[in-house]
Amino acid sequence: MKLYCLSGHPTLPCNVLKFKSTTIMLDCGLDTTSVLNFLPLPLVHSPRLSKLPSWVSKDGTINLEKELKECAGRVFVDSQPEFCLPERELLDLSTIDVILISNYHCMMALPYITEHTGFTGTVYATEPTLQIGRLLMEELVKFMERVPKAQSATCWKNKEIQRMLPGPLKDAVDVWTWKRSYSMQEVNSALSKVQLVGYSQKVELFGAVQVSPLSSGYSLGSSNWIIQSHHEKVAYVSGSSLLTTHPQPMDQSSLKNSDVLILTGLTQMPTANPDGMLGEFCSNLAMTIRAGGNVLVPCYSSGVIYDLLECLYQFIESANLGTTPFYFISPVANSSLEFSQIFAEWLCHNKQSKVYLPEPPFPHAELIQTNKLKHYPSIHGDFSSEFRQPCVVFTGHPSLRFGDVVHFMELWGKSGLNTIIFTEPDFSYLDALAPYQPLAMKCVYCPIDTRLNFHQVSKLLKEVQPLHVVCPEQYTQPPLTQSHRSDLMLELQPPPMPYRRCSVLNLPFRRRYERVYILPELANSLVPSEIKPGVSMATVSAVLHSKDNKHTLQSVPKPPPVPPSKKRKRVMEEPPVVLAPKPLLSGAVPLEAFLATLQKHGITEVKVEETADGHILHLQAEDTLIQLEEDGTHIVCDNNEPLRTTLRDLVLRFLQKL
């Protein structure tokens, strides 16, 4: 069993197993913090940033003008944002069977995946993570298509140049990996390949495998899933929730008796408290609505955006900001906000009642028919006539580097009045902000990320105990920036098995049974023998037939009839002479016992010798050797054919037959 791991950020992974005869892809997530390095996408032209000087190295031999800009003392590439793909070169991408994904934010890298490799498989995904996973697509699409940039920048990847860049270009890696966006063709055609599945359905591949996915309690539909054999049972465990939000809770009890336990998508801020962010995210906006200012939440258009929308409906009347509009801007806003409505099975137990009421399961229902928040597709059109400030808005992309968040960013980061939220976990906000340096606005980072922490981890292991557990190697030693904290890692006994991008494990695991099916008329023509209380056997003579990886003992098949013929039969052609079966021997030949049988057979000088298996006795007078083992007895005797012939007979006296 095989697992190759082609990405190497934990909480997007992609990674390859290979198990039984099938290959299977765990996820295909897309990193994205790869558009860091690059300009930002404004909606609308933005003097400051079409006046950015050139970079130019100190010596003047590097002149990129055209595709690195300088700007708030760092280089970034002047084209279109580009992202960091799953390693395509490990392995045949051409020959993976099926995709399994666990949640919404893991699969956008699947167009790259299903699109450009020669992938004629299925994948499987529950019903929200593909339908809210198409809207995340088709969102970035939009924000790229809406700001085409006629160049690409190539010539800065080339080791030479890269090496001479200014950090943190220079230290980027696997750039000659990173691609544009894919097109919404390239998206329908990847989404037409999914195969929708519901929690505990079981699927079977080829005979071989079943896998089921569980719920993880991370985000609408999201899954952990099962792959099993009849003997064997792997647990691929990746963005798990136990707190109480939206969704369905986690089902931990079925990864229980795992032989492997792939864990990944642990919280990226196992230090910050998701409720005490929210609780800080809601005092900030108040302080800075009350001020008069305006705030910016940038964040993806699916998932926590649901939760604060719901903490706020509650916090709006006690704060007094009843009348303080609410904007949620984004190509896919009105879809999102009404899917969440509608995948009532999906939720958890207290907003599935509400459906059966009958009333919306989330409150931003109420928000939207009280015109409290209002939603766009984008800062073009009926926004800009209706938009009032101070104001709340929600909008994309959470990395600052396109979608309508880039136009606020330009509109109110000279004031410091106004404050941008961040709550999405995905990008550090140092960065995310370095092109709009220097900056008058407030930032407050509260991110709030309900994934699993190393504490609640140790704990689901100590509850499932697996056999082996495989994580990214992140999760082996503490952060960089607190290596003191012993308590932010996985320390179990044994060890985990880590992995990086491009490593291949072998996993600790060798299959050793495989269920065989007997046809009922074989089976009735077994004669089982007691060999001792309560364990009988029996010997059976069969076909193997293997077909779909299903296994069958059959009957043999007798031999046809052979026509007679005129002719003289040759003496070769006479059919062979099948021999019975010689019976075959169980149980062992006891040592003391045995010696005193030859001894009353007249076999007094016996010489014993110990060996690591068993013991040979010399027999000195007769010059003949007897070598007792575990599974075997062999007589050494050279040129006594009844000497051999006694002896043997001895021996079987203390076999069972069968």
The other form holds:
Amino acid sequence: MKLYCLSGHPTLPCNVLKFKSTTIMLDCGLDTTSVLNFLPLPLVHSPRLSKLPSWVSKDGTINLEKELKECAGRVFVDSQPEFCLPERELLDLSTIDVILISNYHCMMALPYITEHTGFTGTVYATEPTLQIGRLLMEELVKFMERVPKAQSATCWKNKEIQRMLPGPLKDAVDVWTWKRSYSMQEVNSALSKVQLVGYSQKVELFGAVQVSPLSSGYSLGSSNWIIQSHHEKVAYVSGSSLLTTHPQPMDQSSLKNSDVLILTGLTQMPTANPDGMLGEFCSNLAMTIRAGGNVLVPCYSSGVIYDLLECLYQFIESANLGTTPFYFISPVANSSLEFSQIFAEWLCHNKQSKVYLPEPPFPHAELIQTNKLKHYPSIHGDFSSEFRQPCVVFTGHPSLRFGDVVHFMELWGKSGLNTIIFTEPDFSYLDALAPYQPLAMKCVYCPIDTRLNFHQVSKLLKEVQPLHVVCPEQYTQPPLTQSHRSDLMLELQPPPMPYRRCSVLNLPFRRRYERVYILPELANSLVPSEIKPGVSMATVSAVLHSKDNKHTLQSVPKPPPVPPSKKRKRVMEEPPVVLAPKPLLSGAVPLEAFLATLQKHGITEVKVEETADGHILHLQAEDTLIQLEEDGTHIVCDNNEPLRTTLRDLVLRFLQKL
Amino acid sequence: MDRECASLLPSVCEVLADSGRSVPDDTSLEKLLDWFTELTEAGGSLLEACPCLLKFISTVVHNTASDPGVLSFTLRLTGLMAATEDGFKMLQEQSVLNQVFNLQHWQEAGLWDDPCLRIGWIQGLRSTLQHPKALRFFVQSDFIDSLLQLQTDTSLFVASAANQMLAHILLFFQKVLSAGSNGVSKTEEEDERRIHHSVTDLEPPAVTMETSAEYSAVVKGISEYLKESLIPKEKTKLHQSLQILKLLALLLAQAGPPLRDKLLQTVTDSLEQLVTAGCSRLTLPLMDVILAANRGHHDTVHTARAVRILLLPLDIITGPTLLGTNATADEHPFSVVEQLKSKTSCISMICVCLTNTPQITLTLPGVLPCPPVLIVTAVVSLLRICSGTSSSSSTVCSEVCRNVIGSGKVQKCALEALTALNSSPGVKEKISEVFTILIQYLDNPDSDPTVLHKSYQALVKWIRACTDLSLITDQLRQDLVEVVRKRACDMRWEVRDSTVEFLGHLAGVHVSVSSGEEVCDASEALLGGCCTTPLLREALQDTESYVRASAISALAKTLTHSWRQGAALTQDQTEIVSRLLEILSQDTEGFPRRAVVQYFISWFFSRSSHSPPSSSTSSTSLLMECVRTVLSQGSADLDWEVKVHTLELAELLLDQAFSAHRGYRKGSDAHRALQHPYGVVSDQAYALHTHTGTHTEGVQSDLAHVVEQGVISALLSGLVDCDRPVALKACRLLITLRETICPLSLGALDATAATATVSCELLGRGWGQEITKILGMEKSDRAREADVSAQRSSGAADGGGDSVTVSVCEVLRSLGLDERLDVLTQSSDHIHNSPLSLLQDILTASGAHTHPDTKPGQEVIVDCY
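Same protein, the form predicted in complex with its partner chain this time rather than the form predicted on its own?
The complete assembly is shown below, putting the previous chain first.
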């Protein structure tokens, strides 16, 4: 069993598992942090961004006038933002049989994998994952297509040139794998390969293994996966959460007794407790509004925003913010808010029960009804006429490089009254803000990451007790910035197997058994004999038939009647004569009883000699030796066949036959 | 004992002694015993007062079918009676004593298995052991072994009682002997009298040589036992060791030198052995013993050692700074580090250490291994480690630090320690560092409400201790403003409440600004003055009533200074006042309304104590207008505490009006004691203030003024209030007023004549009607008819009847205030709590139980409450 690791990002994994002749891709996350190296795409013409100076190296030798711009003391690539794709050279992607998706954040690279690679397999995901994933992809494509940039920058990627560049650009890795966004057509084609599954539904793959999604508690429809054969079990744990938020709670017990547990998607903010962050979010929001400022929340259009809105729903009354408008701006805002209300079976118990009442599961419906929350596809159109300040705006993209958020940054950045509150943990907020410096706006970083933290995961692992754990190497040491926090890493016995981008791991795991079926008529012909109470044995002669990873024992075909022929051309063509096999013997010969039996049969002069393996009986009168050993009995008797036969029969009396 | 009780007691004894009758519940017996104890303590002899008890005891003791509860009661009663030498002698003569405490008797009767009986035996003996005769009895009966056995009894209560008893024997007779050995000879008579009078009096009775020998034997027996049994025979059987450690802690905390030395001498080896055994379950009790041994033990060598041991966990975690780098290997015992690696023991050890640090810094400087300032530094570093922001410089292990990261318990303990360390010598220079860590805690999103609260407390305490705040940088001040602003918007009301409270406390602290010349309040110095009032005004709108209440109190504290100076009101302050009156009339919760009344009390108080009442600035006239509103609305409030506070305001007005008059007693001292513990109480000290006005216009005009302000109405309405504390307070104030304006003494007749002309109005409804009724003023037929018709008509709401105008003096004299006061001062359950009622209850209950017609299930259950 092998694991190919195509992504180095611990929360946006992409691994391929080869297990029992199947090739299974586990998630295909898209690392979007690469976009931080690009200039923001303004929705409205920005004089500031359009007049940036080109970057020229100090000695003037490198001049990529078109590609690199200097902004706020840093160098950015001026082109359509590009994403860091999973590794595509490590193995032939067309050999992948299935892709298992664990949540909508971990499928954003799907079109890059399923399109133009010869992929012919199936993608398995739950319905909310598919629908919300589609929304996120659609949003991404729209963000890009709204601000078309013809130019694609490639010169800077030249190794020689990149080496000379300043700052983060110089250190960017795998820049040649960076690709521009896909098109809507590619998204549709990729998503057409998705087959929907429900929690605990078992899907057979070629008869060899069975895969089944389990609720992981992280987001709507998010799942962990169990991949098992009859005798082996692999658990794939991706973004999971034990907190009580909107999704169905995590199914932990089904992860028990795995041989290997692949652990990804732990919290990216191990020191930031979500509850504390939520409190921080609310108090900063209230503080800003009270002082007459606006609040900008760059966020994804699905996920934590549901919890934020729910929390605000309760908070705005107590903080006397009743009249402040909340705006949610995204090309998919409407669908996201509505989708969340219809996936009742995927929600936590509390919300599920609301489905039977005349009220929607999420309170944001009420916020919309009462006009406290308004949503728009973009800042153009209706929004501009209804926009009222001070207000709170939720909009994407959290990288601050594209989407409507760019406009609000330009609009509000210059006033110290306003606040930007980062809630998504995927991007470093300082890097995200880099092209907007200097900034008067107040910045608050309260990343809300509900995924498992190290404390929770160690408890979980103690409970489910996998034999081996595989995880990204980042989890096996304390975070770089907090090297003293030895509590922020996985410590297990045996130690977890770490992987990084491009690792190929041989999983320490031997297949010891295989299930074989036996046909009824064959089973019928068996003659079991009990070798000890409750255990019977029988010998089988049969033909082993293997097809589609299923093994069956069938009766030996009767030899066809020998065709009458006068000449036997070749002896070899004759079917082998099937002899009735000799019975198998088992048991041991008890010395005392055996001696007594010999005496009964007139053999009285027996000299017993003890050896390392048993006994040697010397029948002096008959000049015969009987060697009784643990796994064999020899009768050494020259020229006295009747005696030998008698002795043999006496020995056999004590043994059981099969 | 009154006659009635004495006559009932024999029948009660009969009921209790009759095993065929069902027994009253435990609480009745407890109450009965309490009553007997009271009687004894009052100096009466039980045996003389109720001879029936002796018969009762012997009857019960001989009847093995008695209920264990009654038996236990009897044992304890016997002990009580034998507590005096007289009683003891008599019981012994009747050979009751031997019978009652005879262990064998109880064991043979199979009653010893009942823990109830065992505890009765222990407690009875304990009460007896108040004089040498009892000690002799104890020693001669060979009770010591049985008692030691009971120390590890299966019942926790029995075991604990045995422990207490052992401690009692050693400690009580230790005092007796040490006093006796002073050689002061006392006449027998004197002793007789003293013992006769009080059993709890700790003055030692006569001591003889035998007593001393017996005591030594007991001490020897017990300490040998302690020594032997301290080390657990098996690792798993720690119960006995735990009990002994508890006993040792108890003894060492109170024992005087000879006993203490003897004990320490005997058990030190075993203690050391126990320490090296490294049983983590015994760590805490062991530490208690060490602490107790150290207490009051001023020998510097031992104290220094104890201090080092106590500081060891902190030293290990924060890096070797406290005990010096030369802390030898034997001070870093492997076992301590090992114990710190386990999370539970780590947290409890570090908490014990932290709790003791403030006290440690106050011990003699020679004893401390380091200056107190280093301890502050260590606590600050621990707080940093706890919040996960810094690593330890300790090389020992990160494993230990991991146990305290994020531990709320350690954070709270460390914050408490830091708070208390503010007054340690030479630590003021650390204020900036302390500020930094506290602000960091206040800012930390993961700090729970209690941690935030304690951080605020620590800040206030440190500011109070360091009156010179020039060490606080502008950056720190700015950070503090930011964090306070943020916390004022917190989701959790507890946090908002602490924040608002903090602002109030800060305003109450006076600090010198930079040069040390100018003094201002700390909120202005640290927060710049522009932050406090807007935040508090905002908090008046809070959804949580506690926060609103705290905001009101904090506003009062913030404004006290300007009130004192008689500054003119700002627009802001006027708006606050109208908002407060709105709260008083509209808020649905009691807390904010109480706080509003308190607000006006402190305003009135601070103003009146500093400016003459005649000064009619705009501020004064607004205040007086408000006071009138508060008096009328507050006395009509539904919440009794609001009403009591309103009466306090009325009292202040009375104080102001009459304190210069002859015969006026100020009630301010009394009213502090009356305040309810849960009420919102401002910290404002009610210092005595001097009245500057002279006795010019006489009582008459003052009284007229008071009536006009609505004080009399408030008092009268309070008097007929259904809440007892309100009525009581009003009644006391009315009596004071009566004594002042219309005293019955002859010399004051002149004044009475003049004041008699001042009158007030009683409305024909509500409290006015009640007062009218008390006064017995007959209504004319016509008025009654009008009354009836008014009730019939739907518009009865605003006018129930005619109002009457009466003379204030007349009212005060005719209300029967003194009789009312008598009734009101008695607690509402005084009738049901009397011994008589108790005895009657027991009799009634037994009667009901034995009544032949009573069917099962219809039993009357005695409700003693």
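Residue numbers count along the first chain shown, from 1. Given the structure is predicted, the values throughout are model-derived calculations rather than measurements. Here, rigid core means the biggest group of C-alpha atoms that superpose within 1.5 Å across both forms.
K.L.:
Could you tell me whether the Cα atom of A72 shifts by at least 2 Å between the two forms after core superposition?
P.N.:
False for A72: its C-alpha shift is below 2 Å.
K.L.:
When the rigid core is used for the superposition, does Q620 move between the two forms (threshold: C-alpha shift of 2 Å or more)?
P.N.:
Result for Q620: yes, a 2 Å-plus shift.
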